[in-house]
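Below you'll find only one chain, the form predicted on its own, shown as structure tokens.
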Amino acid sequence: MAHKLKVALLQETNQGSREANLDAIEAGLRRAAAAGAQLVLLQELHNGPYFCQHEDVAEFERAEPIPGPSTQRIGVLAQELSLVVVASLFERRAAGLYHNTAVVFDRSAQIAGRYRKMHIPDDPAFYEKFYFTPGDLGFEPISTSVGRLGVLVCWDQWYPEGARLMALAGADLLLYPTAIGWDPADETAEKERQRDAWVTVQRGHAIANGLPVLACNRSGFEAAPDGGRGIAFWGSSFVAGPQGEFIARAGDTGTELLLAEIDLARSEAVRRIWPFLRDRRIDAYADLTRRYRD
């Protein structure tokens, strides 16, 4: 595994179909290849709108198999382009079981490895309960040419046990396909205090765990379908060092294809200076396993 890795995230507003924001992703990968990278990560849910907002049975039909026919698209350009991608998922496993699925596909047209997001909200505008059933495959990291990749989905990425479940099972990147955003009806000041705590708690995942962080979140304002206020997604994608340092940032609003370059043997630097996983008090953490102390 080299140590300088040029990764690309593709920070997309929602194009209006799936064929379309098929071949939004498309150009991208194409873009992200001819300037040098080696890995790219994509939006959650990057084929559709943020349909969530809503509970609605009809929106089941935005499933597919994996593998299906985005998988088999996303992987052709994966093996053409020499590609490691992370793409973001609604999986339809069995009738009545859904999934919200990252797939991650090494320079190849077949599949590397999925994960299932483990956390599931149910919050005003993002329903997810009532589409997702919640992640059984752990968190295991995803063996690829460019390392082992610990792929977290959106709401995971406010848990440090996720994070930290990934680092010691190995993991050398922590990567979340994302997608958050405003209530438009927020003040400023309180739109701000939700976007920096975002970009705050995934620093902290990388600074506790010494491992860089690749954050890419959708943008872009999408309208509620039951006549709600709909969301303004917050774009800001990001990555982070393992000292949580900011590699590279893309805007809050618009597509951009954020590139950057991660040195790899900085996090056996860092973690050789502060070593939190030599430190852990693994003797005393019994109580995490309980859902709270009455």
The other form holds:
There are 2 protein chains.
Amino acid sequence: MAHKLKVALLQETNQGSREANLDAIEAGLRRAAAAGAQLVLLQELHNGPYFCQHEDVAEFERAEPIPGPSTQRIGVLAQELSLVVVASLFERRAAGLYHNTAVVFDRSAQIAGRYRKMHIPDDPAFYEKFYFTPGDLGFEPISTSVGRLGVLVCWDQWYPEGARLMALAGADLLLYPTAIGWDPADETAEKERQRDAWVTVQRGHAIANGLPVLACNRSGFEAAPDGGRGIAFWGSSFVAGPQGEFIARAGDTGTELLLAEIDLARSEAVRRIWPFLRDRRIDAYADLTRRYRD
Amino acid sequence: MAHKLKVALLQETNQGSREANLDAIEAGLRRAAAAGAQLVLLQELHNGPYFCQHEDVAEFERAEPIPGPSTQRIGVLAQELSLVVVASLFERRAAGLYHNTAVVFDRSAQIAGRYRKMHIPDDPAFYEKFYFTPGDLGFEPISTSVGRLGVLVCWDQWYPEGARLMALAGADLLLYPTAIGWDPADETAEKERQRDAWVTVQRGHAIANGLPVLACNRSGFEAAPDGGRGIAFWGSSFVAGPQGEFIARAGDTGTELLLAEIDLARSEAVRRIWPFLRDRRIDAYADLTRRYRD
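Swap state to the form predicted together with a further copy of the same chain from the form predicted on its own:
Below, the chain from earlier opens the complete complex, with every other chain and molecule after it.
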């Protein structure tokens, strides 16, 4: 009854230009396909540096329409290599209207679906509220030939609500393209707490929803354009199963093509022993739509 | 700016009778007070064995009113020892109407508040739906002299919704009296996955809500009254901080008084670097009150 799915997470460092990054992605997709992967998850905003370290209107030049040149290049590869690919782009929707958008291809150059990042962070060195309008497509899984993909993006990973809404809509997997890292000024113990929290909360979504979770994070140090301390992206991409168990883990530095095999049939087996969806108290959850219960 | 709170979790094995169990609890409360604890968390249904291993109407004899004899005995100790105590009882509310209820005392024999377990499990050897009417008091923290206590019970621990609703209502701590254990027939790897999932999902609630979590679990093997395999309660009670970091962990067998010091001021410090409550998409969460989004 096993239903195996071979996945690959392409954890990359910034190569210095869009073309160089897309060249590295193309090489990664070819390696993933050669290794038998059926689905490849790329990291957040993989076409360039993490430009949100400062607020500068010039950075909007990085945005592009969807469909556009990057989706065209990646789509052609998805078709040629017969891969499901989850990409992450800076979307120019209109003048003055931009999103942080994940795009899914299903073994075809056509776009199978998109997800616009719903929760937008803003804290020192992560000034995303300046760049990204919060998503308006809701939490909707994207149907593909390998299953329904519950694609979320980075800051979303801290929100049980997003994972739950994807699960309730029939997601088979939760997938997080991510760009998260350390402030080099933080102490080692604080750095470890942060990374461990990032891993743990996402494993928690796997457990609470009985679904595998894939998180693909950027790696490498990126200097701040404005003389700040920069960010040491911590890599540590991982795949967890529906009990939160680790299936594969990448290192915390450098490029890595993380391969893993997921048994999708295990999700239903786990949900039978732990039928959390059965017992949700939907009669008592109305206040989840309140800002605060004061 | 630290705001220290000394807590104790009394992880116990079943002693064979209500009087023996309450004697052990009294001894534990006295040790906790002598060690300087201000708050003591007891395990789920601490007055007896985990009787839900079978369905037998005779087990309803264990139920008692609240207030009743057990709350009287524990309340007197809470007052004498100047402790906040979180107890867990089989509540007889009316003939044919019973709950799995946590009761809080605030350095007084008076009951400060109660929480009736909202999510009720039912799976082999955990036949709780037979005994417990789902709670009707909602997810409301209980105010005490050491803070607002977000008391939840066992199966609730798998539900991010319960933890979130407590946080939104101003809880300062999340507390879980629990009785969870292994089926002795399961393989070691499965046992480890289960326990790790149980720890991880609760650490996830700490992280997602920026709050400390206390989980006090039963330990020891309890035979099945009906010739089943019994349950090996896995102990492993723990205290985690608002980034999910472990502050204290108990072993997986035997009685243990787990002491820990929590800095309540860290919750706000963590919420300032990770302001998850700020960015919740309450405009897009309405479907959380649906059974399934089909």
